[in-house]
Amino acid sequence: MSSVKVGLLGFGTVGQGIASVLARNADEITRRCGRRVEVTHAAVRDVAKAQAAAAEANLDIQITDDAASVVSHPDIDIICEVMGGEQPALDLCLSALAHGKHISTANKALVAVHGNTLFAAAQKYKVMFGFEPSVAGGIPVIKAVREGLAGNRINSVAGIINGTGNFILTAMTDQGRDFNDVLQEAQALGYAEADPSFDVDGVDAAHKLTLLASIAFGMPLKFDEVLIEGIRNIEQEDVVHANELGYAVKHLGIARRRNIEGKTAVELRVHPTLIPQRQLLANVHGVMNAVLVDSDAVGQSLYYGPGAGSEPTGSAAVADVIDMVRALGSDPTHQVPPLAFQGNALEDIPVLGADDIETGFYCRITAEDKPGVMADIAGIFGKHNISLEAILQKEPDADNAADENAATLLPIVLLSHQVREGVMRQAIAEVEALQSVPSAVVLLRVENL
């Protein structure tokens, strides 16, 4: 049979990793789907420097900045795109379905936000949509949630899916670095982009939560619903202090299913969060990923690995092509649906907003040391039923305490126990409210997952 053709609409870190791995393990790749899978083809702005790329590494590649020209190439079986981006990776996705083409994408925020459209389109032209290189870099975390454990009901999803924000995290957790600081380094290791928003501000994420939550609980993707907090205003202080109470702090993505009066919601939440230092999750480090998937037959069971790099995502997409190449001829029927569920079997399941996210919470109350204050703040605790697993008071601030003529103030750190997040947030403003706590409380949400 002749070798299926892959056409890269963009040739970066990810294009040529999926380009490595098929041609060096050309031998083994045949084995296992039946046919010869090789790249063909590749667009790009900058075709000098895609060719100069692609001569380095020994690859036959046809280069050209013409992406219409890829997606509507009649030899071309199969498009993987690795260009990054909303536009123009949804038009040419769009047209190469349109074409006949597979598709496989490393592209987290086109699939969070058009990924409904583009389904639709995959099934419409009785094609197959794969995005495995999107979610966690390598891990194949997406075939496992969607194939691996079809036969549970899925609780919960969280992970460490950001390689960027964990970095920054470690570094600060085991370095005692301010997070500008880490941040600097990221960007020189080539961890963090010039301008790193999506990742320290929670949306590169939030995208990938997206993804999971739906394959996990078969719903349509609802990325504008979800809550989004990033890392930048993590201070030292209570990096520290989480330490000393048995916690690490990391950036999380969490989605999980609840039962509110007897109908199912979710959360979909990433954030900043405590966890305990003992668990797997807490001793992830540097730029690596990790998913803790919660369900009912299995219960948990955790996927590690890298979460970016051009290899371990080329080897993502690869998977997914292979997983297309199986396919081609059969009747798309019996595929693999993208979210794991029949699409007219897709739930419109609702999005808890984030008064009713319910968590245990870290506090640190910077207050007048003075007699009455903490009988002050317990009681407005006591008064919205929050129970308080954990007291942590602190020394005096030292710059503070050689002012004369300024009060002494000294941190008050509190764990709650689980409580609903807008009772939390009553009382925290009740406590704002106080004479002798003269600044915002710091406020962070607390996991045991």
Ligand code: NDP
Contents of the next structure:
Amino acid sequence: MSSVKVGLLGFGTVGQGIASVLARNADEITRRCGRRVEVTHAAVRDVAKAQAAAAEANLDIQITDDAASVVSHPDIDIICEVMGGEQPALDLCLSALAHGKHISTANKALVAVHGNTLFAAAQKYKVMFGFEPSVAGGIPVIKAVREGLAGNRINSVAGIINGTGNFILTAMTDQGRDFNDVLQEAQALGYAEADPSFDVDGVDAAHKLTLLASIAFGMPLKFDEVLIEGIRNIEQEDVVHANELGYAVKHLGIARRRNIEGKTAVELRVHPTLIPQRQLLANVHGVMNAVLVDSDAVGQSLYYGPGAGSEPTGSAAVADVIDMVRALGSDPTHQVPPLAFQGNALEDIPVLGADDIETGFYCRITAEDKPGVMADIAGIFGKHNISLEAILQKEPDADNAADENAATLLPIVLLSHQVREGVMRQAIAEVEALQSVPSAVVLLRVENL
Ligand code: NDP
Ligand code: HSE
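So the form predicted alone is up there; where is the form predicted together with the ligand?
Then the entire complex follows, led off by the chain already shown.
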């Protein structure tokens, strides 16, 4: 039987990982799917650079700058889209689908925003559309949630789903390294997005959370409704206070089903979060990712592994390719639906706004060291029925104490029990209005998971 031919759109970090994994493990893969699978073509912008990379890896691939010729090539059965960005990736994928090619993409930005269009086109042309490599790099978490947990009602999905962000946070926390210096290292290792602000500002994690939430809850993709906060504003001082209280600071994506007066709604949010140090998630370091799923039959299950990188992500794409090879020639209506639920059974579950999120809070209040301040602050929290789990009153700020004319300022750290965010923000506005509180309160969310 002839081999199955794969065309790559892009031959960078992930494209080269796919080609290497397929070539190195060719025999093993053939035994798994019954046909030989080979990368024959790759489309890029800089042909000479890609040809040099292919030669260096000893890969015999036709490199072209004409991506349209790859998606329409009559010999190619499967396309791996690993160029990134919305365009021309979207048009090329739509063209590939119209030419009857199956697609696997690592491009979560594309799927989170245009997934509904792409899935409809895949259904129309009776081909498969996979996106295993687009979430959590090498961890087969899409397959786990979509297929392995298919018998469960899923309550929540929470995880560290950006490798670059976790790499930066780990190095800053453990080694006290500079943000920009660590970001440059993540870029050199091929972890970061073409626009690294997607990693540090939480957009990439929000793309991935959008996909996870849809396959967990059977809802359409709602990227525009994710609450997004990145890691730029995390201060060393808060990491230290959090540690003293028994918490680690991690950047999490959280999708949680809520029941509000008998109606289902979801929280979709990406933000720095304090989690107990004893939690497994608190011990996920560097480029590693982990996704914690809470579901009714299994309970909690955790999926851990490299969240970015050439061969880990290549491995996830190859898993999609193998599924496609196994399905070649079969009835596509019998395939697993892209979003786990039948397309006509997706529920338009409303996404809660920020005020309606319920979580614990870490508040760092900088206040003047004078009688009555604590009582004023406690009175405000009490008035709003916010119960406190811990209070940490620190020594005066050393810089400030050196200035004789300035009032002595104290950092006061409070941990609240779960409260609606709108209520907490109202209380914080009142605390900030106190004369004895001269600067903005630092507020971070706390999850006990
Ligand atoms: P790279 O920048 O390393 O590679 C991108 C490749 O696509 C290059 O070969 C580039 O060619 C080509 N390309 C980009 N734009 C065009 C275009 N308009 N026309 C033709 N070719 C183009 O990116 P990565 O491999 O890191 O990422 C690719 C995708 O995979 C992204 O969507 C990313 O989010 C995703 N991803 C990345 C992971 C990682 O660890 N890096 C992990 C998981 C997902 P040229 O160099 O000639 O410009
Ligand atoms: N830039 C992404 C990350 C790549 O660092 O997680 C993997 O999706």
